[in-house]
Amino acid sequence: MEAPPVTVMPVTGGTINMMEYLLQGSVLDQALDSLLHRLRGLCDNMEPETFTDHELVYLLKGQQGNPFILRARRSLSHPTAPWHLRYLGQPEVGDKSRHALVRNCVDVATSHSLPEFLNEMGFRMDHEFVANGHIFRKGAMKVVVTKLSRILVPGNTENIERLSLSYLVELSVLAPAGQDTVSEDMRSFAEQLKPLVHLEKIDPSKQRH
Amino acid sequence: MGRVPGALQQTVDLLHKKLEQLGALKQQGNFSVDCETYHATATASGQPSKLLYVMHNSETPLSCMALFEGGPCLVADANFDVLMIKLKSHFQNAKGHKVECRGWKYRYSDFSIKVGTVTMNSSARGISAEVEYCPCVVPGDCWNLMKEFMQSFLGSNVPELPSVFTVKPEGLFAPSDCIDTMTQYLELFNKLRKLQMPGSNIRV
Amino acid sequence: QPLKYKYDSIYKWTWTYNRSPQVLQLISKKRSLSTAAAVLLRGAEKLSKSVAENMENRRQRDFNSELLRLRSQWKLRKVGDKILGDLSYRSAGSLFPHHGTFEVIKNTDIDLDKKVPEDYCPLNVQIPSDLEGSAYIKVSIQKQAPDIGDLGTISLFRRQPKSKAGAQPWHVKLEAAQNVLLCKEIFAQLSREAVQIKSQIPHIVVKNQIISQPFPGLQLSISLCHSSGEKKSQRAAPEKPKADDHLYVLEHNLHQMIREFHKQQLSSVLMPHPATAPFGHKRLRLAGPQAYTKAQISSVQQGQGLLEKIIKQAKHIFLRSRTARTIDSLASRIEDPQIQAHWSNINDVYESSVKVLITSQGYEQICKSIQLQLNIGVEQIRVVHRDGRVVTLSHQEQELQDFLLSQMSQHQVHAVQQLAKVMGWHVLSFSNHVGLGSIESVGNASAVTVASPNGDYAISVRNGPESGCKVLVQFPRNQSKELQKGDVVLDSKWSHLRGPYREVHWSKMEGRNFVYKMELLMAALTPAP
């Protein structure tokens, strides 16, 4: 069974009700350079930042309903950084005119004993993958261009195989619930990236198999 | 904090007085350690559900410690509590089992002493005394010094070396961290929970 | 006469014939002229049209080339049919809420036929009204007490109104506006800190001025001076800053500090690893999982603000000036011994050092025992002796003065000791701090006793910072008239022992300084072989 919806929760403090606003798109490998170039110009003036992460997706099967999903992610390029545990709720089915996908989000930074701990809690790893790419920032907006790779031997992050010939582009903002101007800003930013990449609201529930 | 029985309060005051006689200085502010218990709702197999303890320490205000007794532990930031709320349906919070320990802090040169009253369900159940030797993180190096110091104000109630240090694979010479401290608090809380009568128990 | 008639009639006929061709000619001439004129007019029209087009193109080209030049130095973007630009420091990381937007205006309405004015530019910029004019930050350090005057007033970020040759007017205007914006940001940051920071003497923020007191009696005031519009008639030359170059360092530091702050915002330390983690300082993200204690958390979060840094700097400048003044006044007041100060060339904004030597003129090689290294910090002066002893003095100038006076007094006695070695005299006793005699109000008296090479004479010197020096000479018994030969001591050899003391009228001694006098005295008491 899923967690209670956000609207039922008491509004006490921002951390309980953080929402993630998300727009996604993809570019082919050949178009990557021009996209990076454009992003470099549009986003905040920082040194380009690359990342290599390893994500494990855990499921906890309850008695009824859908399993509870938690995502545990660690950085392979910065091994001393803490693990990042993430819970993403169901997308809010507010008004259809909202431009970005909005869902409740809980981010927890944890120590390195996370996988064993999750196992002890009853979670089982469903799948894992390696992601590498670039991060850009514009104010509160984060643009992540990722190449996803499959792990061939469980636990071995060296032996990986690319999943596709394209890069996933995600534009996201973490903001407290109730801020509607965020999706407007995201949309205008996404406009500036056309026609290199079309960022749009993709509902994950429509893609469940 | 609820009603504190007279005997407990007397012991706490006595300890405070002994510390002040030694020359320890009372620090500003209180300290508090609390522990919440969660148990997994019906699991697939018929095993008894494990208990998950989530503890907070005012000395590390931005952290949350999650422990399985005798099992893996996790140190996370404060959002872990929010995550536990989301996991309500899988892990139930045993509200009646919340334990809190509050008290004053003293500082004696390199030692930091915290004497607190342990309360469960607003009834005081015992006293905890935490002694920390600040310059050292390796228990093996300073255990004797700490024992001697504790004797000076606890008299004959000095405990033995806590088991949390002896069960480690590296033994006494691994650096200790906040998890060890929390484990000891947890042992104390569980011990007090089992006691029917309020009594005093010392932990290091 | 029919021939005459004939002629007459012919003549008449031809006359009439001559008259009508003129009219015809006139008409035809008129017609041909008008055709020609029409051709010329048509040509002229075409020509003037093409000239006008050329002029327009040229103006447009000028505008475009000017726009290109503008774009190479400033950020521009097109919004609708307007061209807007950004002169704020936001792309460098500033969080100041001013929008800093300027508009580019085409200025191509002039007639290129007429004389083009000197400062014509096809492009003009419209800056926000609150950034017009010029601004600077005035920092002044004033002291009420008379011992050291005002440390001066300095204007920071003040740009000269005249532009260097070749600079476009829009560039000058934009730079001036950006300067105003920077001054506003710095001042806003300073006033915010002035209100938030708790200090012993609270800072006062009044409109455009921040007043604080780093030391009691010392007033530091920072004010934002913004003069909008052009007031060229007012004092054209900026007030001459005093030859105090310390405060120029302050401007550089202020600039550096605010840019440092900007850089922080753009630092890659804020980027999350792994990529899905929220933005935030890397070390703060570690605080949860690594169970940081309160002390560790506050050490990550705290940074010294701009105002604190400036106040520290002002304190140091003040302390340094005062130290220099103290040393100089002592040097001019007291001739013997001499005090020399060697200031180090390379200093820190919060720390300077000076080497103080106390010497006697003519005897520098012999008497060099007092060498002090003064490290002037923000609130204290640390003095390191030659032998390694460390003394910490507060910012009170009296402490330093008293200390130096006592060192000078000790120097005299040390000098006697060194001189004795050179002259062959033996040192019988020496004490830096004598416990006998009258109490000095400053420091302690020192004393030394030396004996002549053959032991006949001894000189005792007691020197105090306040009491001055007292020199006594011990004569052998056989030279003193007071002692009578007694009956007990019969052997004549005992009369060679030293006996009573007699004081020397030191002020009447010949010699330009103490050590010289002492040398003469020793020489006089050393009999020639």
Partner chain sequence: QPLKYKYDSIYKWTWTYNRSPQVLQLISKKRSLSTAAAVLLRGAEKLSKSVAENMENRRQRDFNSELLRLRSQWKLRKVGDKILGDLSYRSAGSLFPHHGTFEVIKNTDIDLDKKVPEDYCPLNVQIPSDLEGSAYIKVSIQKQAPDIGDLGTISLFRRQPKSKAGAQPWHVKLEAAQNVLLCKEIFAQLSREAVQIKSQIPHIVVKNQIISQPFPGLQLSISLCHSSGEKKSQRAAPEKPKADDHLYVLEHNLHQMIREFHKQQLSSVLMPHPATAPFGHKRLRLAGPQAYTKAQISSVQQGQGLLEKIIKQAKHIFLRSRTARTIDSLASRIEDPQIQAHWSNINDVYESSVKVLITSQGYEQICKSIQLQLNIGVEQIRVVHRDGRVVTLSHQEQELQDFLLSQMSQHQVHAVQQLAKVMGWHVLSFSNHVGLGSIESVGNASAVTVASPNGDYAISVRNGPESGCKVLVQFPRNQSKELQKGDVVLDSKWSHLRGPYREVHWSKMEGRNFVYKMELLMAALTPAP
Second form
Amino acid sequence: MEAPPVTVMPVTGGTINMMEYLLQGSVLDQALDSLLHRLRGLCDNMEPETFTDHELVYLLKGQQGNPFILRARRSLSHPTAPWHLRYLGQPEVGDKSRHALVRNCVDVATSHSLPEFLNEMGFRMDHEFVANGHIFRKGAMKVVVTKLSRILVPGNTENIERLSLSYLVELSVLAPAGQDTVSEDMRSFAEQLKPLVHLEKIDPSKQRH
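Would you mind generating the form predicted on its own now that we have the form predicted in complex with its partner chain?
Excluded here are partners and other molecules; the one chain stands alone.
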């Protein structure tokens, strides 16, 4: 079953019905310090924000076609903060010359009873993971460097295992539909991160859920 590329953007406020422009890449653990040093020099915040989040991915299967996917996310470092519910639409086909992947993004803050609500609505949890890392900002652009870990015992966010020996790097902008010039700014910024990391427009047809 094909699905949009996974995103692990941390819980940092809510945005309703915007378009997400996205470039993705990865960097090996041993190159992390060099990348963070480069980002400190390029971005507005010298010291990045840090996060540790728990994300649960829920599916609602229909009569036909792909299931409807919602993502519930909570901050482990700030347990009293609201949960966030995120819907990510299918990537737009649009202009092939566009430098970034573009998809609809709906992100709303919710109460802590979100998992129970989704279960009552008929959703079932498909998988969960812990994401921790760093957030940099450059104007409207956000750079998130994330380590992903699988949860070995369902619901136990202390019992985890790292998924890989690399960090996921995501460059994104949230903007109203039609603001395609932001993808040019993103491409220019991504060029400055080479050769440490190559941020690309991920082909959704090559992603597997």
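Numbering follows the first chain given and starts at 1. Here, rigid core means the biggest group of C-alpha atoms that superpose within 1.5 Å across both forms. Bear in mind the structure is a predicted one, so any value in this text is a computation, not a measurement.
Core-superposed comparison between these two forms: the CA of residue 165 stays below a 2 Å shift.
Relative to the superposed core, residue 46 shifts its CA atom by 2 Å or more between these two forms.
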